[in-house]
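Given as structure tokens, the chain that follows is alone and in the form predicted alone.
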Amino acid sequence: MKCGACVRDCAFRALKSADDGTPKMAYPDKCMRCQHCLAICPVGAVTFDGRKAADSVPTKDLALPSLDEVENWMRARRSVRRFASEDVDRATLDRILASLGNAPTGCNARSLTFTCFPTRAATDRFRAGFISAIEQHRDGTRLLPRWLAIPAIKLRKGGEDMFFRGASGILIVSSDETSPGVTTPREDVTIACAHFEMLANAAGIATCWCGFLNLVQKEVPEILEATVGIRRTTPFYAMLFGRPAVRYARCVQRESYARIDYRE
């Protein structure tokens, strides 16, 4: 059509129109691989890295949640800390993790790694390795902080799992802050976790944000490096997940917590 829609929407001006109006990739080094050109073409004339418009989901008449439905999800979502024993369906988990490729990242860096312990057996092995690393560290010259040592001792003795809440699965989202083009590694991780929570909840999977591991990285980073290869400087966050062992009867009321400051 030579309508120029793709050229006008190219944020980094990698595309330009030839003399006859045909769009062309004039500056490949400027392309951030956002696929806006593929998405905006009204007739599907653009192919990007072998991806064809015919294989994309069309947005016309696409079923999307309403504002009411999204608001209800935000009110109803809970950080669940009581999980059932069964594993999450692997096909559903595979679908959710693949969908996380659509979560936005700064400058479209796409430099995230999703390390997943998908079953209770895998999570138990990670949990055992984590406790073992704590105990080995305890034998060293540096004393562990009480908030880490005491729960570890209780868990080893069969007590409450204050670390991982008995979840059947753990997802660790990390960013390679050393990769070229990565400008917002911590924000990218947080956004991906939020999208995982949304998708998981839609599939009936409970989640809980596990900030505890970030405290471990800050105080004793060698433990995480030994168990999952998370370095001292690696931006990451962990999400616990599994089938819920609890059902909440109603939403909570938090709208008054939003402090709104209009500047007109």
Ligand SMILES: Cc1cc2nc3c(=O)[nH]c(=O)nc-3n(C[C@H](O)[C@H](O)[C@H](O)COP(=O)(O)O)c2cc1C
Given for the second form:
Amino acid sequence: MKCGACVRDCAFRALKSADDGTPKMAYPDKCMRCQHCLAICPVGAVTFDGRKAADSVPTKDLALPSLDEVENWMRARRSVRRFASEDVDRATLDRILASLGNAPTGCNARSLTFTCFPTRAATDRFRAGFISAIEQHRDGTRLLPRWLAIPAIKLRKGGEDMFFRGASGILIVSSDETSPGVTTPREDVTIACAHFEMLANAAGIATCWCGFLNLVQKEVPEILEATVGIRRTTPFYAMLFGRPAVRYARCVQRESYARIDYRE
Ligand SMILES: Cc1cc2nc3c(=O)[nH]c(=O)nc-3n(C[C@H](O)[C@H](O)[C@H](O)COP(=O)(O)O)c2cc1C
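With the form predicted alone already on screen, would you show the form predicted in complex with the named molecule?
Next comes the full complex, this chain leading.
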């Protein structure tokens, strides 16, 4: 067809039109493998790395949520801090984590790892390892700040779980910043977490961001190395999840959620 749509849509100009208008991969090292060329071709003429257009789901066949629906989710979503004892359904979790691979990453690096404790039993083992790593770090000599020492003692004694809120599952998203092509590891991690929240909520799974884990790592730098083998330099963020044990009857009121500053 030689319409040039793929060439125009190629973000880093890896594609070029030959003299007769046929699109060619001119600079393969510039290609970030985003597959926009395959996606945009109106007649399905582009094959990418053996992936045929005919095997792609046509976008017109996908029912997309309306602005009202997405806005309603944004208003109704809550950070849940009370979880039921039951585990989340594994098939649903598998589906969500697979779908999470569609979240955007800078330069399409896709270098994320999803370390997931899917059940209460697995999460409890992580909790136990977490407490023991904190205690080993302290080793009788180092003083921990009160915000860490007191909740750690409570958790060890089976009391209130300020760190993980009694969640039945934990997802730790990490990005190997040393992998080639990774330009935005922290952003990639946060974006994946935000999409996890949205997908999980859509499946009736409650979530809470777990900023505490990053705070703890500042005090106990080896905490994730010791518990899950994630290097101390690796950017990560954790999400707590599980079946909710609370229900919010109404939305909160946020008149001044963000300052909107149009410059016209
Ligand atoms: C980056 C980030 C880190 C957070 N860390 C924690 C946390 O460690 N523990 C917790 O209970 N809530 C945590 N939260 C939840 C916030 O407190 C919550 O989003 C905020 O109070 C607004 O409530 P809402 O999410 O229900 O609208 C975190 C939220 C974000 C976005």
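Heads up, when I say rigid core I mean the largest set of C-alphas that superpose within 1.5 Å between the two forms. Values in this document were obtained by computation on a predicted structure and should not be read as measured data. Residue numbers count along the first chain shown, from 1.
Core-aligned CA deviation for Arg247 between these two forms: less than 2 Å. With the core held fixed, Asp49 shows a CA shift of 2 Å or greater between these two forms.
The shift recorded for the CA atom of Asp20 between these two forms is 4.0 Å, with superposition on the rigid core.
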